[in-house]
Partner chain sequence: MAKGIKNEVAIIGMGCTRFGELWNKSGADLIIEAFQEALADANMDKKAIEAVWFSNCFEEINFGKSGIPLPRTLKLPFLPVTRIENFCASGSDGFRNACYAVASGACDIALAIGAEKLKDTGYGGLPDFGTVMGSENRMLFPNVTAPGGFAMTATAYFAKYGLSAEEGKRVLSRISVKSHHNGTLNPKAHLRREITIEQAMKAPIVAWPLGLFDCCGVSDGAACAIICRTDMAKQFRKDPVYVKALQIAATSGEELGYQDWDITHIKTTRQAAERAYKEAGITKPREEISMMEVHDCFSITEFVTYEDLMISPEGKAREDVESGFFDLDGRIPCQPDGGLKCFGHPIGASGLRMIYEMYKQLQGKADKRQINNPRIGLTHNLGGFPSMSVVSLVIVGNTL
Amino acid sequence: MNRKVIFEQMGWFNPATAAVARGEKAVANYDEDTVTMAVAAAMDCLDGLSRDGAGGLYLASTSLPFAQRQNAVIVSEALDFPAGVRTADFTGTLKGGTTALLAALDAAGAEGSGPFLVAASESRVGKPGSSQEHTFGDGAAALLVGRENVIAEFKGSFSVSHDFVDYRRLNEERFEHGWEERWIREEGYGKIIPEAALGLAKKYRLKPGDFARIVIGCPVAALVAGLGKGMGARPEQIQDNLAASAGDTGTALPLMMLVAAIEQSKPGDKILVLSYGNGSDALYFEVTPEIEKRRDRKGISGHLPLRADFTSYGKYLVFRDLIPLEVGIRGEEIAPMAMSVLYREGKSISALVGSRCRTCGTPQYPPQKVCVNPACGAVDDMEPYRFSDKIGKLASYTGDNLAFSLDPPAVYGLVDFKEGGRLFLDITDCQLEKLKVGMPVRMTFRRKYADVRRAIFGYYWKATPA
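Would you output the structure of this chain only, in the form predicted together with its partner chain?
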């Protein structure tokens, strides 16, 4: 969304926000949250990789949907990770993304450990009329941390922690409180980030010139150049902080910038990563020749062009649940979700795992006991079969104006997979007019429905044009 869309609506109230009403902020779709965005980043990261032997999954965010019910395990299940993994949420601070990464590096670095997936995901809502409403952006990044096939080798870190109360928020609060912005700039970003950077340089006897790229996880674009200069870095070493293209993605920001930096690097390049939030973590990596084998990921450079213009401030308020909405009787009607069914069906709902008949080879969904192939009909001869990473083709679809959707019409259709199997799915991130029978679609993990009265978000997979 172009920030002017916000300023046009709210600038009358806070003219000072003109200073930040430039560039674009990434806005999550109505069916996305930090859990689904973490899954999306992780699916890109894991594309084609086996889940066997995974050691754990760490999720960092200050805007997780659940205060109780671990968010990381929802991501882990959606990715079809085995049950024998360590999962944890890292929350409460904007430097949580790098802290989760350090924790994963520690854990996965241990002899015998499987790889850890680290995801940082953020979708904060700025209060209408605030500068945060303009600057905050939604985004996520995921990194797989392990001992084999390493594309960027972790070389060392240095952390500092300070109870520097720039922004704060209580559990039951939706919007944060801040202290004076000039103080945060000068005493916060301006001193704490350099403290970590200099600490790391001293510890490992490095100079700023040793790094090909320096990720300064400071969301204020105007400060980044000065911080770099203060450390003695040249402008071309400083990684773009995405302020103009995505916005302040909080815990995800330094990891998103790291992903972008790796994409732009060649083997041998050293990358310094600096996060910010109640202190700072400094980490440094060296890119290896393995990077050439992983250039197929969409990453930051692949995802930024997939943008769609978000032109309606009213729609933004609805998507982020900032205004009451007449949803009508169909919107009010929410069938209770049976937790026992969710647990019993497990991966079939969370990871879109169906079954494949061992007798005739037909993939099918949901997993069947009696083979759906009318010429087969074998009983209890199935193996698990994951659809979430397969490309399907749209066999038919509709845009339903009668069904409730926060973004009408509700678009859904039947999806056929080349290897076999047919699923009946919602279709998201699309325009009805651009759909065609036969077009390729991929699977994306989304929030299917929200039942806030019962503290339930129903997650499931949807199709989206591939």
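Provide the structure of the form predicted alone, given the form predicted together with its partner chain shown above.
The next block holds one chain only.
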């Protein structure tokens, strides 16, 4: 979303926001939140890798949908991780992403532990008329941490903690409160990040020139340049902070920047990562030759070009539930899924796991006891089969202007899979006129409905053009 779209509507109230009304910010779709974005980042990270031996999953965010229901375990189940994994939410601070990464590095380093997946995801809402409305962006990153075949070897870290009060929010509040911005820039970012960087340099006897790339998790581009110069780094060493293309993505920012830095690195390059939030974490990595085997991930460079222009400020307010909307009779009541059903059918619903016949190899969804293949008909000879990471083909589709949708028309259709199996799914992130029968689609984990009165968000899989 071009920030001028916001300024054209709200600049009359706060003309000073013209200073931040440049560039674009990433905006999540109406059916996305920090949980679904974490799943999307993790799916890209795990592409082609086994999930059976996972040791755990850590999720960092200050905008998690649930205050009391672990969000990390929803992500874990959507990814079809085994039940015997450790899951935890890291929240309450903007450096939660690097703190979760350090915790995962410690845990994955233990003998006998499987790899840990770390995801940081953010979807904060700025109050209309504020500078945060312009600068906050939605984004997520995921990293797999383990002991074998690493693309970037962890070399060390140094952390500092300060009860520096800059931005704050109570549990029952939706919008942040901020202290004076100059104070935050000069006494917060300007002194705390260099303190962590200097501490790491002294601890490991390093100089700024030793690093090919320096990630400074600060959303203010001009300040990032000043911090880099103050550390004695050259401009080409400083990693782009994505402020102009994605915005301030909070806990996800340093990890997104780290992913972008790794994408641009070659074996032997050293990367310094500096986060911010009630202190700072400084971590440094060295890229290994294994990086050449993992260039197939979309990452930051692959996802940014997939952008679609979001030009309606009114739609933005509706998507973020900032204004009331007349949803009509069809949208007034949503029949929520019983939580007991979700628990009993968890793998089928959360991870889109069906069954595959061991006798003839035919997959089907939902899981069945009897093979659907008329030439087989085997009974009780099934194994789990995951559809969520498979590419399907759009067999038919419909655009429905009568069914309720926050982004009408509601689009849904039948999806056939190459190895077998047919699913009836909603289709998202698409334009009806660009859909075609036979086009490839991939599965994406989304918010199916929101029942705020009962504190229930229903998650399920949708199809999106591949």
